[in-house]
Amino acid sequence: MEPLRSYLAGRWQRPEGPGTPLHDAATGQEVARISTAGLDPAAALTHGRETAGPELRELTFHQRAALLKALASHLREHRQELYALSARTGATKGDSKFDVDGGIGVLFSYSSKGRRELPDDTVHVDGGTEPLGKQGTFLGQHVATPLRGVAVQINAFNFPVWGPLEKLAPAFVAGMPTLIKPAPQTAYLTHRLVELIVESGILPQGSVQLLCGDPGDLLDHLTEQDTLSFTGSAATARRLRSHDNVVRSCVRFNAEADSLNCSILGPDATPDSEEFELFVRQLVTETTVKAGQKCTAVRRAFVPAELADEVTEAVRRRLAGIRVGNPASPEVDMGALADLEQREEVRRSLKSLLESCRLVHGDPNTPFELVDADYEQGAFVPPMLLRCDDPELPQPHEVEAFGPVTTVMPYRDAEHAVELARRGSGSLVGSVVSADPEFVRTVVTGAASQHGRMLVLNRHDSAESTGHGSPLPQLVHGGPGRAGGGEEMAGIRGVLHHMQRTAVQADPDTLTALTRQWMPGSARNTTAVHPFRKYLEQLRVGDSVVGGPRTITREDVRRFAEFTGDEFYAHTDERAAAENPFFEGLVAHGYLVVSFAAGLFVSPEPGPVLANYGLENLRFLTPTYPGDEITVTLTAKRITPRHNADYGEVRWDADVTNQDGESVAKYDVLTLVAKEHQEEG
């Protein structure tokens, strides 16, 4: 069998010699071989930055937003190849499609974002404006661009679909390609990912690299312009965070480590309540989903000390029945583990742990049931509950079982809960099990800094919850500490890690014409055609419209009050209003004002300007007395093109004004403004 392929420079390259092999978690047969001997690692890294890059780069986020939408969907089409060969990893039909189905919602969700959040552009407006001068004519603007690199990761064997393209999907919105280099005990399913990718043609060619077996001299050859993101142990994110050119050159390093994570069940829990049952169901499935093999799995269970002998007995029966064997079987429950090597890693972390606790349940060191497999040959552990009488003791929360197993530890009350959850050094994730806000409140905000997420389950969220193992590509995947002391996706804060900010100092105009968004003291385009004339197409940055002078009467603010239902006093208690520090006497509105507003740049008559559909930001600066002049200036700030749809959003800068000059309101106006033509496909 010759050893799997790479793709690196655009090419499928083979490796020479023979490869070392890889097997079935189950059945032990060979499946693939890898190695990297004779690969360039470095022309890699060249062809990225000098080929990849600069095309990527020269689409809009928005562009690259509906690629990764394209890819998403052709990879759906192709899961179920993916789901027989993720059996050999050892996986079930469930844990394959968290893995398979998981990292294509990555995808999809950051399609959305990207498309949702960030502008149709190369360059990202990060924050607000900040004024530099007194007078306006020297500003700063902070902006984002993309690294002029290659994002590098390194994954962890457990999800070797859902891990590179978790990696994969904020890194192509940014404008960066990805070289992967995946674990070798199942890169062989990676590695038809890949040629999926590959195959479609949908992205930029050398967009996505494989690198399949040991990364050589990789590492030495990254720049302050390269990223690294790591998925696997402590042990390893050490040595890569500390290797010499990864510090020398500054490489921005990101690292998902494993963790000792925690769930804690509250004191409100009865062995009848929902919350209880919710705990047990929790545990056991974090227990047996991917044989335990998850960064995200529960290996610390803190309840209750009156509860502690209930919750054992309750998840040692659910575990009892829980069917272990060749995951391509209907019949079974849980698969193996990746390797012979990792059931052995796993006996010895147990030895360490049986040091202060018990075994209630499972043993792997001796023979037990399996369906349709051999225990000889295949990966094979039982599900594996311990109990810890003394959560004082230090194993628990130091050594970690990478597999199917979770410990038992009683607690005190509230503060010990926390204390013992603290003890973890830093984890991914911690959830807590209760109904009671108040030991909620008490149990997350003591927690909370040694964690990168966590989930409060109960009776009332439970249908809808998404679990306490399934990281969120809306939410931050990472933790402090041990977890590795970094942050993956959380939306697009993802995106931003493989971008420059970079702080712009500048007058208003160049501002403008930097990041195509009007900024305060720019110009303003004010031509005969209203702007609501004008398709989108036509639109541009700046152009503007001037409507009033409009006299707020007191009749005005009475009809309005009236009509609305808004008496409050200060709108028609002339004494009580006067008494207010605020006002110096009966004052209109802000409604009423940004309603008049409306009225006086509103170009009434049917044409491109489809909807309004929301206002932003709004300020009420100076109060609007009877007798003021209003005047409303509208600018047209942001014109983002909606792909595939024959309309784009305008994002209208509104400023009200009164007869001295004076801002009285300022807000952000959105519209849905028609294409003159419509697009194709």
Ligand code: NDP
Contents of the next structure:
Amino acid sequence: MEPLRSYLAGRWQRPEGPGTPLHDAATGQEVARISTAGLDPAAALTHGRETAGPELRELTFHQRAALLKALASHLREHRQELYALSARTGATKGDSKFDVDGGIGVLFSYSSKGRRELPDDTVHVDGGTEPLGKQGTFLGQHVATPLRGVAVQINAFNFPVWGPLEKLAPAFVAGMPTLIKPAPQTAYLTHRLVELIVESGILPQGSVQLLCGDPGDLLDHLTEQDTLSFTGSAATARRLRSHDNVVRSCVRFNAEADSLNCSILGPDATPDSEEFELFVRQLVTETTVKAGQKCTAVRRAFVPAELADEVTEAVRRRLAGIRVGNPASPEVDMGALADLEQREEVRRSLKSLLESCRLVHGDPNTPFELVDADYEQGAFVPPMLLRCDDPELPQPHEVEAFGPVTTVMPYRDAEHAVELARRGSGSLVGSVVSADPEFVRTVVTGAASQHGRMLVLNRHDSAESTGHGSPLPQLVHGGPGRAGGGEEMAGIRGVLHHMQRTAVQADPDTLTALTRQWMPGSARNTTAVHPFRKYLEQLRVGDSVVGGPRTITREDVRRFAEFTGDEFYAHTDERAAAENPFFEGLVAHGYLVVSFAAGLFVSPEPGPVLANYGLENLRFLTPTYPGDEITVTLTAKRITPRHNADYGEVRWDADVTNQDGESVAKYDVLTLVAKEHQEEG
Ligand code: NDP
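Alternative state: the form predicted together with the ligand, after the form predicted on its own:
The complete assembly is shown below, putting the previous chain first.
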């Protein structure tokens, strides 16, 4: 069998020599071989930086996001093929869906977020404008631009599809090409994934490269413009983090390592409560999905001392019903570990755990009943349940058996539960299974600083809960300390990890030109044509209209109060209003000001403006009294065409001032504006 090819510098390259065999997790048969002998990882980095990087940076966030969606759809069509190969890694159909569908889901999610939350531009405007001078001629604005390197990812064996895709998606949206180095055990599945990506031709050449096998001197060639994202053991994370060149070049490094995640059953649970059932069910799921080879799996199950026996027995009974065997068989609930070495690793870890725990269920050292599989050939272990009655002992908080292993431990009260949760020294995720809000608050506030994510599970959210073990693209995946100290995904935050944030200090006009977003104090363009009469293509940032003045009368305020029913005393009772510390008598409603302002700036006849879909950042700054004159200035602030739609979004800056030139209200008006010409294709 030839070793797997790597996809480097624009072509598939076969390594020299025979390579190291990789085995089917369930049958032990050789599936593939792996090697990087004779390959040149440094050339791949150069290719990424010089070929793909510039091309990707030419595209806007929206264009990149659209490509990601096309890729997700393409991969979805090839799911069956990926599932079949995934079975050879020991994964059941359910496990494979978790990996394959989960990964494709991340692409869809980043595509959608990229289009909704980032501009159709190449520069991201990060946060608000900071006025740096009294005259308003000197502003500060943070902007983010893509790093000009390669996003190198070193992955673990347990998620050969999700792992590469969850790292690729944010890097790609940011505008950085990716180099994937899969873990050897399951590299043949990642290899097929990359073949599908390359064959599709959807992404620009060099956006995704693949290095199957030992990375050689790859890390020696990283620069300050590259990123390095790692998933795997804490020991390897330490080695990579302290690698000479990674340290010297300040390479942006992110690690996600295994952690001793916990699940805590609240004291409000009773053996017949929904929370008891949810806790037990979740623990069994977390122990058996991917044969427990999940960095988010529950390793430590804390239960009220008086419920410890009942929980242990309920979990034991369910684990006893789990059918282990050939992952391709529909009768099987749990497949195999990644390889025989991992089985040895689990046995070793179990041995250390048994120094402080007793085994309640499952012995990996003796043959047990398997469905359509051979105990000697495949990396099978049974689900294992441990009980530790003295949770002060160190092993359950320090030793992770990376397999279907979990330990039930008793706790005394909420503070004790927090203390035990924190003993994991940093975890990816913790669950609190309780319907008692006070207990949940104590645990979450007490343990959050040791966790990247916390799930509260109870009768109110269980129907929709996405589960303890599922990292979501919208939310942080990562955790402090033992969990690696990193953060992945978390929506657009993950994109920004691949960009440099730069504080730009300049005058308003220059900042407007740089960001293509109108900045306060920069020039306005008040032409004869009302901006509401302009189609999206004709509209320019800075196009403005001034409406007013209009005098607000006491009668206006009375009628507005009567019409809307908002008869709050400050608008209707002169004497009471005068006693209010903020007003000097009867004031106009803030909503009256906003409504009248709309009446002043609109151009009412049918035209390109299709709808107003919201207001943002509304602030009432100065009270408006009867007799005041208001004027509104509306300025096109940001123009965002929507791809595959015949309209786009326009954000307008609205500033309502009084006769003294004071701002009485400021806000953004959000509208949908038609394109004059339909997009082709
Ligand atoms: P490793 O940390 O050894 O390997 C993870 C990845 O790092 C692999 O791609 C590996 O590839 C690569 N790697 C290892 N050393 C180097 C190096 N010096 N330079 C560059 N890349 C390197 O984890 P394992 O896969 O061996 O699993 C061991 C344990 O890690 C498990 O038992 C489990 O406890 C934990 N683990 C945690 C995971 C998580 O999601 N956080 C996932 C999987 C495992 P190569 O082997 O080619 O060097």
